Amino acid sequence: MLVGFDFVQWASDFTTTWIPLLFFFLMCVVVWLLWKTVKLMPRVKPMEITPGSASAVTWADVAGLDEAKEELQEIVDFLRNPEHFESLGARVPKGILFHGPPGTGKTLAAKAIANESGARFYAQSASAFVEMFAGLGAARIRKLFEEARKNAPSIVFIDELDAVGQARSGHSFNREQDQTLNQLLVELDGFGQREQVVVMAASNRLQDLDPALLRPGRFDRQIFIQPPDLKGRRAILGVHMRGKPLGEDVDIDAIARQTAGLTGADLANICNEAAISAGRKDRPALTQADFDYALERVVAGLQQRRVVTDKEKRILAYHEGGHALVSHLVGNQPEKATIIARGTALGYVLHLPEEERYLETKEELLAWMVMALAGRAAEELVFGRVTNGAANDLEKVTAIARAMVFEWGMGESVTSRTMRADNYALSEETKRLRDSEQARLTDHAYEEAQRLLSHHRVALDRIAAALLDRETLSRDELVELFQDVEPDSRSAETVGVVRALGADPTG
C-alpha cells in the first residue's frame, strides 16, 4: 500500500504538464521529418542537350513535318542572326505550342530546333513541376527560367504542359497546382524584348490548357503536329530503316500506303520489330515478311495461342467469315482473316487502306457498320443465337453511329444541326429522337449484314471451311474463294470503306 500518494494531484499535473510536453516533442517530430524529407528530396534537374551531344537531333531526323519545319526555321534563323530581325523591328515568338496526337514528333522538332540554331536546350517534364509541398513547383520554375535567362541564346522545353497548364477553377481553394501556373505565367511576361529565350511545349490536349496560356504574347505560335501522309510516311520510314539491311524484297512505298494513319512512333515500332524478326529467325537482312508482321503486331497486338473447343473454334470461324464476305461485298477487300488470338482479340479480319482518306460518306460509314456487325449476324444466322465475341464490334459501332448522329448531321430526319451529348440545352424531345436516331443507324447495318449472309450462304461456309482447315487466310487465298461472289448491288454503296484512323482490325 503507497503511503502519502495523492493520485488526484498527480492526474492534474500530468495533465497539466506533461500532455502538453508530449504534444510539444511530437509536433517537433513531425517537423524534423518534414524537413528531412524536403531536404533528402531528389532535385528535378532539367536535361540539357547541347548542340553535337550525343541526344542532338538534326533537321534530317526530323521527317513527316514539312509545313511545321518550314514555320520553325524562322526560330532557328532568329537565334542564329537575331540583328537582321532586330533591324527590321521584329522580335523572336516568345512561346511556341506544340499540340497533336501522341507520337508524331513534337518533343524531336523541339530538339531539331535547339540543335539547329546552337542554342541551349532546357527540357523538363511539366509534372516535375507539381509537388505536395506548397511553393515547391513555382521555385522550380523560376530557377529553370533563370539558368536559361543566364545561358541566352535558349530553349526552355516543357513536355506535357497539361500537366501543370490545365484550366483554372473558382473552386480550387489556392492549390499548388495553380500556384505552379501562375508562376509560369509570370516568366512567360517576364522576358524583355532583346531576350533570346524561346519557351516551347508539347501537350496532347489543348482544349484542358487554361486560357491565359494560350494568349498572344505568351504563346505566340500553336502548332498543330498531325499523322504523316504518305509522302510524310515514306520519308520517316527511310529515317528509321536507315544503317538496317534491307532485302531485295522490301517494298517501302507499299508499307507506306498500308500504314495510313500511324504515327511517327507508330512507325519506328514497326521498323524495330521487323529487325527483331530477322534477327529471331537468324536471317542476314529484313524482308517484306518481317515487316508485314511487325505492321500486323502493331495494329493486332501479339499473337497468342489459347485453347479454344471445336465448338468455339467453328464459332470464331463463322464470325471471321462473315466480317471478311461482308467486306468483299461492300468493296473492302480485307488484307487477312485468322481465327489465331492476337492481343486480345480470339480472331479478326485485318483492313489495311490504301490511299490516303480524310472524308468520308454517309454511305460509307453505314457500310462499314454492316461489315463491323457482320460477325454477329453471322452467329445468329448459322447457331440461331449470339455470344459475347462481338463486343469490340458493337462498341465501333455505337461510337461511329453516335457520332453521326449527334455530331455530323447524318440522322434519316436530323440533317442539319448537332446534337452533341455534352449540350445541356436539348429537350427530352430531342433526346428521345437523338437516342431513336442513333439506333435506327445500326438496326438498318445489321438487318444489311444479315441479308448479304443469307443471300450469300454458301460462300460463307466455305470461307467458314477454309479458316477451319487452314486457321489463317491471306489476301490471294481470300481472294480466290471470292471468285464467284460479286459485290453486291444493294448495299450502301460498293466503294472502298478506308476509316480514316487508318489500319483497324475488326474482331
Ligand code: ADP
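Positions refer to the first chain, counted from 1. By rigid core we mean the largest C-alpha set that fits within 1.5 Å across both forms. Note that the structure is predicted; figures quoted are calculated from it, not measured. What changes on going to the form predicted together with this ligand:
Fitting the two forms on the rigid core leaves the C-alpha of E146 displaced by under 2 angstroms between these two forms. When two forms of a protein are overlaid on their rigid core, residues whose CA moves 2 Å or more are considered shifted, and L237 is not one of them between these two forms. Core-superposed comparison between these two forms: the CA of A68 stays below a 2 Å shift.
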Contents of the next structure:
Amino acid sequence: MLVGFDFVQWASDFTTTWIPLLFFFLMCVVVWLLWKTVKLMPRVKPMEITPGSASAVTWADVAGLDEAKEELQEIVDFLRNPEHFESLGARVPKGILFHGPPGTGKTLAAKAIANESGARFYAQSASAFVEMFAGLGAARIRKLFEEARKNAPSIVFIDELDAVGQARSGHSFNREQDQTLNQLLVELDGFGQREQVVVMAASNRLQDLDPALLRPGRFDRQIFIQPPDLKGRRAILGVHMRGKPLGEDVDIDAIARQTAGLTGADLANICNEAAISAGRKDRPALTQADFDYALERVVAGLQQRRVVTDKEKRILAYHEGGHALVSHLVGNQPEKATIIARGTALGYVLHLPEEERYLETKEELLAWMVMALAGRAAEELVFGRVTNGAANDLEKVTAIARAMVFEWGMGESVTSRTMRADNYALSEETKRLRDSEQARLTDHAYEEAQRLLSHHRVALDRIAAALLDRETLSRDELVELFQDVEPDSRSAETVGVVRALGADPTG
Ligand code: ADP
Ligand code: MG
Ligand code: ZN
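If the one shown is the form predicted alone, what is the structure of the form predicted together with this ligand?
The next block holds the full complex; its first chain is the one shown before.
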C-alpha cells in the first residue's frame, strides 16, 4: 500500500485554509501601513479666530494699501451689519481674491478684515490640502465651509490658493488636486443669496489660477496688492517702528527712499534687524547706524531680487515719463504713471479704455505705437543711449506693425491687400515689400516720438523729476503737471486722437 502524498487533499486544504490566512495577513499589513501614514500626516486644523481675540491685527497694522482698504471697507461694513444691507436688497461680493507679489500684505489684510468686521475667521493654507490622501483635501474644504456656515457671519480665508487652484492640465497628474479644486468650486457655487459668509483667498500669481475660479459668482472680485510706493513704504516703516525706541538721528524718509522695490515684509524685516542690532550693541534706542546695517543685510539677502539703483531710477523716470507725456500729447490722458516695478515691468503707465473698442483706425494704431515707443525715445534723447528695458514695448509695437501690414492692409504704400504667407505663396519681392513696409511704420512712429519729446523737453524733465520724487503720479497729478502743455496739433492731425486699445499698452 502506498502511503503517498495525497495531492488532491493537499490542494483542497491549501485553498480552504492557507489562502484565506495569507490574505488576512496581507490585509493586516496594509491596514498597519495606512495607519502609520495617517498618524504621520500633519494635523491641519483651520486657524480659527473669534472676534476680539488678543493677537488680532487691525487696520492700523496695515499700512499703505489705501486703495485696497477702501474697497475692503465695504465688506467690513456688510459683515458688521448684514441685515441692513439685506433689507436694501444689496448683494455683496462673495469671493474676493487678493493677488500680488509675496510679502505685500495679503494675508495681513485678510486678518485685519476679519478683526474689523467682528466676523469669525476660518483660515487655512491651500498647500495643506494637497498633501493629503485622496478625498481628504476635498473633505477638509467641505468641513471648513460647513463650520463657517454654522457660525455665520463669518469669513473663510484660503491662503496660497495657487496650491489647489492651478490651471488643470489636460492630462491630469494630480487627481487629488483636481478633486480639492472641484470641491472648492462646489462650495463657492453652493452659497445661497442670504448666507453671510464671505470667502477670501490670496494668490501670488493670478495668471496661473484655473479660470474656473475667476468666473462670476466665484472669486469675481480681484484686488491687486502691489509693492508699496514711497508714501506706502514710509507708512509701513512707521507701523513697524511703532513701539520701538528710536534715536533722534533716524531718518524714516531716507530709509523709505532707499528701499524702492522692497515689499512690506522686507521692510518689517529691516526694522526687526535694526532692533536686533541695537540690542547687540546694548543701545537704549535704535539709531540710524542700526538701520543702515539692517538695510544692507536685508538687501544683500535679496540678491536676485531687484533693488532699483539711483541711476536705474533716473532712466526709468525718463522712460515712463516719456510714455506719459506723449500719451498726453496725442490726447490720451493716462490714469497713472509709476516707476514702481510691477510683475516683470519695471514701471508702467496706465490707461483706462474710455469704451470697449474692437475696431481701431490706422491713425489710432499709429498714435498708440508712438506712445509705446516714447519710453525708449526718451531714454535715447536724455541719456544718448538705450537700455534693454524697452524690450516689452518693442515687442508689442512690432506685433501691431506686423498685423497692420500683413493683415489689415494698413501699410504706407500697400493699402488694399493682406500679405499673409498662409493665404497664398508670396513672391520674394512681396516679402521684401512687406518687411520694409513694417519697418517704415515703426520707424515713423519712433521718429514722431522723438520729435514730440525733444519739442517738449522741458515738460519731460518736469515729469521725470516728479516721478523721481513721488514715484507714482495719479491722474490728477498728471493733469496738473501737464496743464500748460497743449496737446500737439500736428500730432493730432497726423496721428489723430487716440483712445487706448485697452489697459496698459505701454509697459
Ligand atoms: P503676503 O501674504 O502678501 O505674502 P504677508 O501678509 O504675509 O504677505 O506679510 C508678511 C509680513 O510683512 C506681515 O506680517 C507684516 O509684518 C509685513 N507687511 C507686509 N505688508 C505690510 C503692510 N502693508 N503694512 C504693514 N506691514 C506689512
Ligand atoms: Mg501670505
Ligand atoms: Zn516702456
